[in-house]
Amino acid sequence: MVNTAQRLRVAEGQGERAPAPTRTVPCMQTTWPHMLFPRPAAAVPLVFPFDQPALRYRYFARNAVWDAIRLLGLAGERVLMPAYHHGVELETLLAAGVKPVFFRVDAQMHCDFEDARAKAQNIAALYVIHYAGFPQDMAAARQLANDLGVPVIEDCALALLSRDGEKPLGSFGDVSVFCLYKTLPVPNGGLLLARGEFARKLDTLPPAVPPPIPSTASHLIGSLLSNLELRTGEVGRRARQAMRDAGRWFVSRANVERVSTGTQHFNIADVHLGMSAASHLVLRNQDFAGIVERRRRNYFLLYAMLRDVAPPITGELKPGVCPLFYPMPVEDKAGAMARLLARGVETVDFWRLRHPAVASGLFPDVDKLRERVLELPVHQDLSPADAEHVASCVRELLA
């Protein structure tokens, strides 16, 4: 019989193979088969931002960032940007000719707009990021931008469907960027929303090109297999692994072009790609209000069980917030991820790698966020029992 200590050694690449966990909790939402059946567009009420007129659907959110820079005419200009970022949006800005000026983000993921104001000489735009669905102080951001006479780029890649009270995130900026597949089970999808004078310029951007069908199919099948594993446990896990092995063989033989999502690097060769028809289909089959409700429920369940040992660094969950994850601090992030995975709990290691444009030690709070923050899943596929299982595994880990 394999004991807990042996399981931990296996998770770290040592000892015997541990038995498969009895429950599988994927880190991201999955595609359910019913989402692939067409529905009349009128059957699904549109919510923000999908109900806005000046939209441009893209394969990646980074493509939308590229479009935003062209729309605002920021090539060669200095742009205020948070020091805490994924890296791909920064690579996109650099590739577009932008000169980023970084400002402080504190230990609770709050943008320091006073630090931004102190660095605002010859600035052409303000770039703001909402982390894990939690809103920044957009009144302060808007005031700073108005004082400088510059537009606001509102990055909602991690904050789709989230609100600050009654006002949707993404409705504060002059242009806003969203990533759909971080919150919704679409195989790909980014979105650019423009307002005012910039909305009238959207038609000046080059038209988007449909993405490769094999790439979309690959992502979609992977998400369907994750759903199978979530629903059936060990049977689904074996089927998923078998399909993965077969897929790798097919890709190697057929030389299939796969445009990967979730990468940290901007590839200008993919900047022309739009969102796939499959993503539009899945999008029309979403219960947006239900998604927000279930994510908030799962977050509150984790908070109730973990606040004494692992309180979230973002603080309380205010009305309107649609949480992307439950962000908790850990001392050994890699070890914690391995131990939780051995228990069937997938976690997310967002933004651990620092882009070389930001020197280490220049923003200590940001360095700690990258080193210590581990994101627990709260997505809409998880039942209350799944959320309780995640919390129990974390408590066991910390004990």
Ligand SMILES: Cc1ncc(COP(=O)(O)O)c(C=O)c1O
Given for the second form:
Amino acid sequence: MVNTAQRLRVAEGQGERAPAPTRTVPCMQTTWPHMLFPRPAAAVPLVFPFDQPALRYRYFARNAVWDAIRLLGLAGERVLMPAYHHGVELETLLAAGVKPVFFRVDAQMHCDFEDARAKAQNIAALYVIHYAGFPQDMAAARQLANDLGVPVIEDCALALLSRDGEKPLGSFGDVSVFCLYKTLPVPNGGLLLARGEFARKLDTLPPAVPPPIPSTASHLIGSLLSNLELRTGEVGRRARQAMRDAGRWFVSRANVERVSTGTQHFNIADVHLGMSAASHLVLRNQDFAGIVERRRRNYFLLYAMLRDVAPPITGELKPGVCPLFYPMPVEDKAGAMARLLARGVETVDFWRLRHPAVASGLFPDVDKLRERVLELPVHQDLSPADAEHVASCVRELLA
Ligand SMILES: Cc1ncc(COP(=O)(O)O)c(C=O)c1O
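Can you give me the structure for the form predicted in complex with this ligand, which would complement the form predicted on its own we have just seen?
Every component of the complex follows; first up is the chain already shown.
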């Protein structure tokens, strides 16, 4: 059987224009209708971190970061922070009154805890980020924090369900934050997990406010339509487009308040929003072991097909790791993204934008990562054929 990638190659070889793809491989997992099946709250799966007692559900991970700063009493304090970050977590720290002290992250996305140690004067906490689900050296992080006598904030926004061997990411910090909607098909959701003395102080945080229903509905419908397109191709694509147009019209008429996820900026007005009931429902309908298994399989497939031409920044998969995506270095990110999209592969530009708090040139490895890293999808909705299609398109692009 000839697959889409081979058809594209043949068409191009014959001097024809490549056929428009009938189906786009989405860069994010989608919500399947059966995930809205009503289940009792007791059906919440007992996997880390959902099995932990000192847990708070929030609309975003950034809200959990805000709460973490309050819990640790870090307003006005200096906090060691990796120079490679999304930007919204940094905005949250700055809005909460933290003074960040940046340390180096190397070209393989490893935190340089020796650089952090060299900058650790009058420090009140250590902030660590696991990139794309790949674990940092948490033994080194803990050693540094213990030597300084400060707590660790473990940012697992990109590392839900991931482990370092047997130990779950998020179980190393004194407080940990997670983003749910990056790994799972929920319309919104973030988590704050606290341990020890901080767990006992969780009740001092203000209660979460339920998010606006129209906003959650609009995210949920978008993801269900994305799923329809994934399953039915062209028919679903047209239905999605029609619904999108109708949705835009409705939103403009009804003045619907939409609290967008995945944005670059912290908004204090949304800081007390909690997770929606719809997200709780979708959460009860997840097969977590299956998600990890499929993400690992898809990463393995991309790795096997691409390691000679586009090895991932993060290297081979170690046991337990749940990859968020396959981080591939490219010279012309915008061009590569456009050409892959033309072949029906959605990708994400990983952190090109630098927050002005970190001057360009101070961390050359980080600048290079921002310029070059492109995310290829490995999520749970991709079949082995989809992963093969993604890899074939990348090979063509690089040929
Ligand atoms: C490392 C990191 N921390 C925190 C966040 C904030 O996540 P959320 O969008 O759920 O607020 C992000 C968002 O991309 C992130 O990449």
